[in-house]
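This document opens with one chain alone, in structure tokens, the form predicted on its own.
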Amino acid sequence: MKAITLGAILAVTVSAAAYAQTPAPTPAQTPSWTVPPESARCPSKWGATDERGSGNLMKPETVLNAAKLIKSGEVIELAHVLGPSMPFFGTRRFDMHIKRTFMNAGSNERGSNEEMVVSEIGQVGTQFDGFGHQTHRNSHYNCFKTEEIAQRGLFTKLGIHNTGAFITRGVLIDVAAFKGVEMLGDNYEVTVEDLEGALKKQNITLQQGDAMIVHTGWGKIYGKENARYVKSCPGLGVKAAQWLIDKNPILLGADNWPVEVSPNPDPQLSLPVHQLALVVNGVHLLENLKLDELASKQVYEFAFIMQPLKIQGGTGSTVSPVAVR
């Protein structure tokens, strides 16, 4: 029988002690939200071939109801200026090159100036997300498949050119004011209770077809603290977004870059409200709104007017919406 040395005994003892101190693997946690299966979300409530989603709520009576809200004729612009000082998410860019004066033939010596823009024109500045923009795996709104609708130059389905104009009742939900601050914290998650509290304070009730717009105050640092602006932001949580979606909005908007809170409190999730709104429910998102004037004047109900660019097969559009009261 082979003798066991003291050194061998010590080695085994030390090895066993080290193993005992090694923490056991943490079991994977269940994500706080998952994308519903296609069988639960397709076809959409507007039919298997529908490409307009919440845009179907645009009807003549929607326009007429919005027009009734115009009392003074005051127009408040809700878009930031497009330019090099904008905050950009990721590798997006906006480069404008001026084509200086050239003289046309004719005795009147008519000069002309133009510009050429190189940009993700649907995804910079105050921007409107279409249904080609987001997927769950390869599945878009109404279960259109990316490989079936995406070509080199455009999407053959779900293009932003299908969206049409928006003239509807707009509602500002001033969560920052409800919380008693000018700007919510860098990653504050807006809750259902926040939305209900703000609406109660404002004495406003949501209606089907509203443009439902959330004021977080985050727009105050747009163009001023751009690195902070895109690093994180306060915004809607999944439950709050679902609560609004259940009210049948024509769109959801906010004064931040994704409408929702970022990063999500659940580290396993990447911008889930984008999928919840655009992919699952066919509700458009409107990002990077300029809401300071609306909030300071306490304009909570107004006629909302917006026309996306007719970019054939585009995933979104830079827009310049206005509020009229």
The other form holds:
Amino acid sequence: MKAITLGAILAVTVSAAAYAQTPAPTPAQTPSWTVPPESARCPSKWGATDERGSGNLMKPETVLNAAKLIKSGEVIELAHVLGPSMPFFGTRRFDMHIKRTFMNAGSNERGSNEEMVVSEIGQVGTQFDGFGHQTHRNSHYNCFKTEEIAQRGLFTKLGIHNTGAFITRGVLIDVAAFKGVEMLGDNYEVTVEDLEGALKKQNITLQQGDAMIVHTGWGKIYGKENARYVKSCPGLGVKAAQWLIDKNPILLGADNWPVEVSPNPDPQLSLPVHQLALVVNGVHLLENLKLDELASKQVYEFAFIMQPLKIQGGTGSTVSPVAVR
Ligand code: UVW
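Next up, the form predicted in complex with acetylphosphate (UVW) in place of the form predicted on its own?
Full complex below, order starting with the chain above.
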């Protein structure tokens, strides 16, 4: 009979303990959302050659409906100032260099000043996302393919210069107020129940063609706690975004940098609402809105007016929208 050594007993005990601590292999997790196949999303409901998506909802009647909401003539600005204190996502930048006084010829001694801006003019500050901005692999809204529409200098299709002006009914959905806070938590996911609850509290019904704008309160730290501002944010979850998209908005907006919650509660997903809105449904996104004044004055319904910059073939535009009531 073989003698069992103390070393052998220890080795068996240690390896059994190590085995007990090794988590059982888990089957690959199914992501909570996937981009629908091209066969399910193309051609878009606006037709196979359409580049305007939700912008098609702009009609003369849309403008006239918005105009009916103007009663006092009060104008509330919805854009943050473009300048050195703004937060940037990733490597984006906005550097302005003043070209100081040039004296013109003439007895009247006229001086001229101007500036040189080195910037991503489409994706900084309060900004409007077009359909060149996001893809699923190489496929954009309406299944335009990046390699077919992107040249070095511009997008030949889906350029932001095509969108035209937006003059429509704007609706503020104040989720922060509904939840009884000034600012939702750093990665709070806005749910369908939140949207329904806020709209009910405000006694507002959404209509097709509305600029649907969500107040999270996150804008309170814009320009003040910039590292925190872009690290995460409260915003729409996929289901809440889908719920709004089903109501045919002309755009979805919010006072955070991506409109949606970030990081997404599903760690397998990267900004899925960007794809859901821009790629799958052709619905524009409007980011980094300044909503404090609208929210504090409880202006929930207004005429929304915005003209994106006509940047030929651009993916987006810095914008200065206004609410008029
Ligand atoms: C990204 O493209 C990540 O962001 P956004 O559209 O929010 O600027």
